[in-house]
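One chain comes next, on its own, written out as structure tokens in the form predicted on its own.
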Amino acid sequence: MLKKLLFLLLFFSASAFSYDLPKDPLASVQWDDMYAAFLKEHPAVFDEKVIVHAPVFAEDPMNVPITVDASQLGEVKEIIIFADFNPIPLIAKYYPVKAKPTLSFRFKIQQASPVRAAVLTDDGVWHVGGMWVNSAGGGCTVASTGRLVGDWADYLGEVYGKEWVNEDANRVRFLIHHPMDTGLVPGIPAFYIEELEFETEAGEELASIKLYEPINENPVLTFDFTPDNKKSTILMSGADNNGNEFEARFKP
């Protein structure tokens, strides 16, 4: 029995690193663990074509702006965004079906950490880019402003946003009122938006995104969609981990 357990342990350890890991240009001791947790199904390369814009120092660790741009890679299947040293590393997973592989939002950071975007292309390779973001810390373990004031329930799920028709894409930017609790504050359970989906009124699927606890309170998100009809109204629908549902329409 002991030999069998040892064999299984060695088997799964080997499976977790079935691809040779590239040397991390950010020199993070967590890189191997991040690869094993989120990327191990495909090989990974570090690629300057994956651009991550974020502040070098996060003055407000509860609202760190980030923009990811992988448009130089062409067709993209999935984008995973994570921070190595966050207590909850996974931030978002984006699936740009008919959208540019770009997005912007804000997130919480607990301490200085590499913040990365891993982009899966059609050839089955993760292209990884990122940067160090320094911080005084505490972003994931502080109660939201709405919790402290006590009025978050009055605005839960309200959406404000707009659609702009640009030459190469339809940009949608919106805010959803939600406390986005991480579950790391004593007495406050995790409560966050889990998924948002986007389509046109004609039912054309545009994109979907999975959000996780580190996304900031009352998140503001920006996407660039490429519908067949650039004059399309874009519909958003989603839900949080408590089953609350959200809907919005964005007209050009």
Given for the second form:
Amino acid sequence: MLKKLLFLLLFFSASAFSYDLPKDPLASVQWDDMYAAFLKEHPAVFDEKVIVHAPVFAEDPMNVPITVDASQLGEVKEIIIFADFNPIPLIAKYYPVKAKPTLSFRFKIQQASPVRAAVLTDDGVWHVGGMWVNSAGGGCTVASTGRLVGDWADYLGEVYGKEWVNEDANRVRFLIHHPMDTGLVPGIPAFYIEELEFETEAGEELASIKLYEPINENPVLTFDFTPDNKKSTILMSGADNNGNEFEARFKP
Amino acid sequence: MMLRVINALLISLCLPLATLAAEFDYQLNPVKVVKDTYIFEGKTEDFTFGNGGNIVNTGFIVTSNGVVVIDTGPSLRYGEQMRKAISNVTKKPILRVYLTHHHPDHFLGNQAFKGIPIYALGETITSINNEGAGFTDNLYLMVGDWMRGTDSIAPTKTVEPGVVNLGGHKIEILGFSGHTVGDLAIFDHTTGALFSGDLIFHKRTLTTPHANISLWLETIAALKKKPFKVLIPGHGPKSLDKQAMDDVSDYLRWIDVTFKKASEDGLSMTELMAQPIPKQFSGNALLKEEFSRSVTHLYAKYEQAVFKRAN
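Now show me the form predicted in complex with its partner chain; what you just gave was the form predicted on its own.
Starting with the chain above, the whole complex follows.
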């Protein structure tokens, strides 16, 4: 973790851009550094078509709900979600293939911060939207409930969920049991789900997502997939950073 | 503790703001609601530096032997100012304090009542011991220097529900749950005053950080049977009839039905937060804010009831 932080620090101090960054509508001093860390391969524009829904105050800093909706942009390649002032800013990277560019989940917030979604479109431009989430703080440096109770291992990897066949998409919502330790609590190393992939039973690739430390304990995620066959059973597979593998199937 | 030091520093940097409330005077004004019975009515707002945390109703009953105090407010300063205001009404000693539940706006004035027995339900005492310090830090963050010197002090006596005669008042202690795991209400049979604590919010949207909706509904049904003349809710104006009770029940039932339907329809928390709220509740302060907070508090259980094992 320390290495990663040092690396980021070096990286930020060396950041110099060949083009002028657009002015941040959220007026965050971290914006330039966020761009350098996560988006610098492509130019960025702030775009109201990228909608980030979250409460303005984080009632529970361990579980801040968020919905990202970029469906007004049409086809997108990648969605990066990050919070400027989190000790670990990066929250998730979503790659919709046959899926709407929308997702919902909960994450941990350490202090008041802009929460942003950067959406990469086919023309190679990041479209960035976001909002400030206020917080009394502490979400990233508190041990998970599973650690405090000590029973997390009994449930690790259990998945509970459901698939809905809606008019515009097949929605899948699920909870996966995992402590999602940030590594910022003394004595508890980072331990989190790194990647989840989704496909139909027929092998049609739907989407994949990379998750990072700020995702909440026992994550609950929501996706809207658009498989060719609306009656598809959807398979999930994934792994955490300790090599534990997870699988689940959702029947409509 | 560190938080408080930082906060004190921050506050001292905001001098123009600080001078606005330099006196830290809650301007507590005892209002008589029925014979021998007074309340200090708080604002129907959220915690801010501007209101110093005075968003709660506290009260007292003047018996022939002395004073019975109900809840001590959000801070040491509040508790001290409460005692001063009580002494302007009567010179009788304070006999005892009852706390309705363990939320910080109701008990953080305890320090001002040192040496006087402070009664609460067992569940309330346990919860104050577990969560009191965290609550206190949080309030320092939200209302700043109004909190100076305030620490979480646990009640000194466990109360069993039942009737007690105090200086000519037949006072019934009622033990419930629903808003929290331990909700005490006080019914004075002699005057007809019913102190409900936060089991009833009136013209202010209820809060749910420790709520259990079905228990809360059962509790209100039981409270409604008490032949009260005046109801003093935990937040908002007094009520002379059962309308405030029905309003709370209606809102709780609506939350339950709405969350259940949302979970069955597959809505995420943020999507549920964006749902329209019926007009019938629009007379309650902080409606949108509290509804959103309640989603965070309560929706996860509804989601999990819909999910099935998938591996």
